[in-house]
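What follows is a single chain, given as structure tokens, in the form predicted alone.
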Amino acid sequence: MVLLEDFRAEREELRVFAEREIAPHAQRIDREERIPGEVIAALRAAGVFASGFPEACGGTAGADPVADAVRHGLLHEALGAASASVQGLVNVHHMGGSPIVRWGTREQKDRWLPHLTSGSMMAAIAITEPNVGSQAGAVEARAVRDGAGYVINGTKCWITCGQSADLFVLVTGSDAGPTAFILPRETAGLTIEPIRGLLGCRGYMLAKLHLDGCRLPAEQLLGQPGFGVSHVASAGLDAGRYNLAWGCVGLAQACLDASVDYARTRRQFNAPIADFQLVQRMITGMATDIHAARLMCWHAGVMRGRRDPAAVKEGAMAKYSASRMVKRVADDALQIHGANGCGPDYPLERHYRDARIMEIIEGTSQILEGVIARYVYQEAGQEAGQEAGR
């Protein structure tokens, strides 16, 4: 049985790496709204981009899929604590690569996955549009069959790492329904427009993608026509929700650690505020919420590693709970810091802004409430059917 405690040494190793290579750049990433090359080089050198991908594809996942899934989650926890923006970069890279692993042809896997796992190329996933967010099946970008290939027109927006990605898993409409493609950055007719000034996670390097007569050969089709959302995009979203749940735990832990340090050193009324019962109450609530969310993430990882059909629901529940949790924790952490937390001398104002983004990306809380409720109804129906059959 895989226990979270079994990974104590690896978790500490990941924490040290993130604090050494990423955390010192976090404020600069937020200020400049980009992730510097030296951070990406450090991630590449550490093999971070291979995490979560099968060993046969150049990834680090080996003989124990449960341990691999938990270890991958702990990586995202460490990244989330150091910089939510960097966690987002690694997350969307995995979101873009996961559908290729799951639905790509042998030729597509051989062509793209070695570059993705080595980090020599970066991936992203392009679903959202100006008029289409959560309703992925209603995308307006259109792929029209033209001879042996397709011509694509439309606009994608809010694409994480759209400014830096080398290829995109693109979801469009078609005569057959939602259809997915592998879209290289150098495709003629693709124009990338940076989006700046985001509330939080400013290093996401968001972009709009303008597709004006982009011509793709049939070999760039990913999965079957009509399966672009139900199969291809869902593989990316499932991976993204699991990763982000762990990232939220890391961000919340950073808020808690900062609050504990501050409460021990900040004195009011001739005593450190750590002695005040109201502060202790907030610290207790924060620590308990983080612990609960971490255990949900661990359980989701075990289910993913086992390839249990319920793993999708577990990942959605972990993301739903962790994203709501980190917003509460960041709010209490800011309250403990008071006015100091609102200024540039402490990381709390950045953590607070980053935390607010988490309930919106990879499925809003409201969308996930519908998703999770459907699973609950389905399970209740199955149990009722089993009872009736006895």
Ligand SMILES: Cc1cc2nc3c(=O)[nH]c(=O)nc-3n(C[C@H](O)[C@H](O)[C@H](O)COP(=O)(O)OP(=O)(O)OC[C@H]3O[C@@H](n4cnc5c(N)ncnc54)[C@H](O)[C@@H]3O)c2cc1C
Second form
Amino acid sequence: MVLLEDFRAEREELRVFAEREIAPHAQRIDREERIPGEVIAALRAAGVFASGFPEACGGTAGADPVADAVRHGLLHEALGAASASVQGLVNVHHMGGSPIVRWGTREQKDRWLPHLTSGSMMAAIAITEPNVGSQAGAVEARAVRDGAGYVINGTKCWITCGQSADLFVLVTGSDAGPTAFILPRETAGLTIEPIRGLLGCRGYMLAKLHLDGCRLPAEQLLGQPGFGVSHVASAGLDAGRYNLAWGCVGLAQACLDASVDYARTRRQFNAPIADFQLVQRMITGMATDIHAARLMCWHAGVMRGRRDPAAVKEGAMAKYSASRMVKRVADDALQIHGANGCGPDYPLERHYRDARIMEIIEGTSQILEGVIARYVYQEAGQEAGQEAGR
Ligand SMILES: Cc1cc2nc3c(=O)[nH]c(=O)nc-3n(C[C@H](O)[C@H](O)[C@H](O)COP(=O)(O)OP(=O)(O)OC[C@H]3O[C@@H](n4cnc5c(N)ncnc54)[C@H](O)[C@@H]3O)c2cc1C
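For comparison with the form predicted alone, provide the form predicted together with this ligand.
Zooming out: every chain and molecule, the one shown earlier first.
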């Protein structure tokens, strides 16, 4: 049995790395709405972009899949604590790469994955459109067969790292239904329009993608035509939910750490505010909620490592729970900081804005409520069937 405690040293190492290389840039990333090259270079040098990818294509996931999955989660926890925006960059890179690992042809894997794992190329995933969000299967962008390839027209929006990614896993409609492609950034007919001024996660470098007669050869088709959402995008979302759940734990821990420091030093009524029971109630709620979410993430990691079919449900539950948890924790953390929580001298207002994004991405809470309920009904049905068979 792998316990989270067994990873104490690695967790500390990751925390120190993120504190040194990322945290000092976090406010600037938020202000300038971009992740500076030196942060990306530090991530690359530390091998961060290889995390979660199989060893065979240059990744870190090797002989002990359970430990690898937990370590990968701990990386996202450390990134989330240092900068939610940087966690987002590493997350979408893995979300874009995971469908290639799962559904790519030999040629596609050989061509793209070594670049992704080394970090010489960055990946992203493009599903959402102006008229289509949660109902991904209804995408309006269209791929039409044309000789040996496809011609694609349409618009994607809210694409994390759309401003910077080198390749996109793109989901379009087609005669066969939703279909996925690997879309390199330099494809003729693709124009990229930055989106700025977001509430939180301002370093996500979001963009709209305009596809105007983009021609892709059939070798860029990813998975079977018609499987673009059910198989390809799902592989990306599954990775994203797991990563983001850990990222939320990290962000929430940053809120708690800041709150404990502040409560100990801020004095009112001749005492540190840490002494007041109503403040202690908030601290206790935060610490307990974070602990519970971290245990869910760890459990989801163990299931992923074991390739347990229930791992997808566990990842969805961990994301659902952790994204709601971080919103509550950020809210209490800001409350503990009082006016200072709202001002520019403390990171709380950034954490608060970043935390609010988490319930929207990788499946909104409402969509996950449907997804998780379906798993619950399915399991109940199976149990009822087993009872009847006894
Ligand atoms: C910061 C950020 C980064 C993002 N990055 C990416 C990215 O990299 N790639 C990408 O493709 N997309 C990305 N998105 C888009 C994101 O995936 C969508 O915002 C999300 O899927 C929800 O879609 P929507 O915003 O269009 O909301 P809608 O689907 O229009 O939903 C609006 C509201 O209705 C609710 N709702 C919708 N359907 C149902 C239902 N059946 N039952 C109950 N409630 C429902 C939703 O929960 C929500 O509260 C990003 C968004 C943000 C904000």
